[in-house]
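Read the single chain below, which is given as structure tokens and is the form predicted on its own.
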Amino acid sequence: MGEVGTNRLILIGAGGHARVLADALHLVGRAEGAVVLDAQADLHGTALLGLPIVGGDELLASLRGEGFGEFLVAIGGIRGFGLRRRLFDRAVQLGLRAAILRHPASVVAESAVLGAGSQVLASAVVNACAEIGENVILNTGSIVEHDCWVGADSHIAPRACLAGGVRIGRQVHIGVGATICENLRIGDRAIVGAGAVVIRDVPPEAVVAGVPAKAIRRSGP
């Protein structure tokens, strides 16, 4: 299982989720030399927890030529999945490597697999034989139990719990404190509301909420 490497690192995004990642970078000794990119021009020239915000993502190519080798997509909002994927793909195409960030207060089983760009934050648990796809956020206190599979670009929000054998599709949002019961399937681009208890499979692009969770709309346009 790979760890964040030794090259200078770029955080793409300067919002609330970026502050959480910046704090974790300080804790794992990776903040020195790191920079932040954000499209919001009035942030340029300021700092994010001591990391300089140097410009927008148009600087990715030039930073690659200045010795920066790794990046993390630091956008965590529920509406940002497509943007997270576009930024991830662009950085990779420019020759940057997606780092893996593990908060020192997280727990990851030796048999678990973390994909490129995955972020395992404070008190998160990834249990035995779980597989986490690339560009996935496992937010504060989330639990991914044994033999789970989490698809690329998904976000498991704080205190959400995936019981054993759950399979999460791509670009899925599991809301704060939600519970997904054993061996269920959550389809691509589905959204599970905060506090929901999911007791049956969720189809792609469905939005479910409640206890037990029921479909309330679709996540697409």
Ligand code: JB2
Second form
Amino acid sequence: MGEVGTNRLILIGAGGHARVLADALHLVGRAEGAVVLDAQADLHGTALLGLPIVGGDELLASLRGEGFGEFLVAIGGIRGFGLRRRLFDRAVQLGLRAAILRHPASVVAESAVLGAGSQVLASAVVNACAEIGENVILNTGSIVEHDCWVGADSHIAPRACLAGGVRIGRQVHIGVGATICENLRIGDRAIVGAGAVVIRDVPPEAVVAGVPAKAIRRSGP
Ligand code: JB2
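Target state, the form predicted together with ligand JB2; input state, the form predicted on its own:
Next comes the full complex, and the chain you just saw is listed first.
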């Protein structure tokens, strides 16, 4: 896959999303030497698809000095965007580089741009001139059409589809199988429910659902 580079890699998080990333790392030959960190002490000393779970985030600094140069934030849950950002910033501050992971069965146009830490999973398609921000998850089978822009920390869930020219803000969640029609804007920290069909712009922090999608509440704590 090239983009991940040659340094040993740290996966931050050992849950469901981490299993998907670990599987892809095996496929692209980056699993060897990689380790996993998780907040749950009872996972320490166990393994995730063959990758050792060596401890919690307090190890980030010492791993940096032991030949680990790259990381991926491997937490993807809908409540995790602030956490994904905090973990990303902490690792970068310690001098680690965010890897870019492209599943070998994904399709990324040559003219598309992938930000640091972005994760393009199996069967995802990123079409011409799309720009993907840092720490973004393009999950299984998602489609990001030409000229789309996806802001940092956002998650495009499995089989969601962004039609051409869509702009997605930062820390946005586009639910499983949702469709965003062409040229629409989805504001920062908005949530689009699974299966929704969005036909109008969505303001920041709105939660929308249904066909056509309508506001149902505000996002946030
Ligand atoms: O601060 C932390 C921290 N907080 C929670 N640091 C580290 N290193 N790990 C942390 N965690 C760990 O993240 C939890 O202890 C837990 O092991 C993991 C989150 O796992 P979970 O399976 O709950 O969520 P996920 O984000 O891996 O997966 C969700 O999002 C994916 C995109 C699920 O909804 C999946 O179904 C979905 N595909």
